[in-house]
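To begin, one chain is listed below as structure tokens, in the form predicted on its own.
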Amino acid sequence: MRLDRFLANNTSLSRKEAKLLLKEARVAVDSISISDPSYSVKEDEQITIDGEVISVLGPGYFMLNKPDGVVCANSDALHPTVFDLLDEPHSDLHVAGRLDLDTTGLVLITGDGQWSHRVTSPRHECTKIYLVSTNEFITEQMITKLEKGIFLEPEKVRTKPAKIELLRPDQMLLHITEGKYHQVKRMLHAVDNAVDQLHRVQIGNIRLDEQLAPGEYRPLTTTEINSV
């Protein structure tokens, strides 16, 4: 990894504050001072600001409550994006599981990909939790077909069993350990009904932190973390 990369990564450092203090001869790998940005930083060399060691960060876990109109990509023309809302030093993070620009609620950012991998991947049905709010009176029939499992176009396998939790005649929890594209407006079009607003509660054992209003984002506790 490059040097001014490495001090941006793991300090507040910005990499154009990181190329300053390169330059003002204020880092020091292994006690030698290095004023080359590119320097290649290998895993055991010591760096040091000013003399004081830099610990290396961990990847990072944080949730997010993702407000409406923002978008879950590292950048984007149109939009702001949840990396907007970030206030941290990593910049290797990623998104755990995206919502679609109108979708509110838990948003999962780390910099750990095998740890994404479990939260996204269908092979470890992870579930996910959603507050869904909808146009029409959900009926049992349709709660029927949500928890068979229905055939979503133009996909031709037939959806993971959901399980519903009716709170009133159109909002209800819905528990699906799938990520498809668009998948729960799909599921609710393909039972005659569609999504007026939707919030994601809970994925896994990590439910959305009450406390965060939209646009807030609070590092993940160890348990949060080892929940997945």
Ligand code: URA
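Keep in mind that this is a model prediction, so the values were computed, not measured. Each form is matched to the other, and the largest set of C-alpha atoms that superpose within 1.5 Å is called the rigid core. Positions refer to the first chain, counted from 1. What changes on going to the form predicted in complex with the ligand:
- Superposed on the core, the two forms barely differ at V191: its CA moves less than 2 Å between these two forms.
- Superposed on the core, the two forms differ at A18: its CA moves 2 Å or more between these two forms.
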Contents of the next structure:
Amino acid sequence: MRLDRFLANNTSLSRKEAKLLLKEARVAVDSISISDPSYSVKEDEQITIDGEVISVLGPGYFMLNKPDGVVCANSDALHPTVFDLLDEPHSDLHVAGRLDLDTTGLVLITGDGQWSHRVTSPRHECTKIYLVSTNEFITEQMITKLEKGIFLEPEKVRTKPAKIELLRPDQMLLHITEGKYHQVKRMLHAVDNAVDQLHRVQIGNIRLDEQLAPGEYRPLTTTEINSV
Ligand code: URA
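The form predicted in complex with the ligand, contrasted with the form predicted on its own above:
To see the whole picture, the full complex is given below, headed by that same chain.
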């Protein structure tokens, strides 16, 4: 990995700030001052800034309770993003399974691309559980159709079998193993109902921590990381 990238990945410095420190000869690799940002860091080398050892942070794994009106994107001209809510030195973080602007609840954020692939790829069939409040009462017929799978027009595919736990006439827990664009809203629309409120409570075995108020986050535990 390039030295400037190593510094940006493992400290709160941006790449630009890292380059400045390198120029000022404040960075050393195994006690030898290095100013070249493209220097390739080897695994066993010790990097210091002003003599202080920089430890490797790892990719980072977090759960966030997304509030309404926050966007799951790296930047947005109109709305705050989930990354505005994170105060972490990790760079290269991304969302493993986006939620719509008006959907609330569990969002997983990581720098580990292979891990997030296991969360989102349809092949891994990682179950997502949504608390869905609907405009109309949920009938037996709707439940049967939703559980069997809904034919989605533009994709010309049927959604995979779902599981429903009815909590109230107008509220259910919906378990699905895919994450197609607006999937839950489109599924409800297809059975002549509509989503009033959508809240994600679980991904695989990772359940949204009830201690987290909307907008709060915490690192995942090792058990949660390894469960995916
Ligand atoms: N399905 C939707 O329609 N929206 C979401 O945000 C998540 C799942």
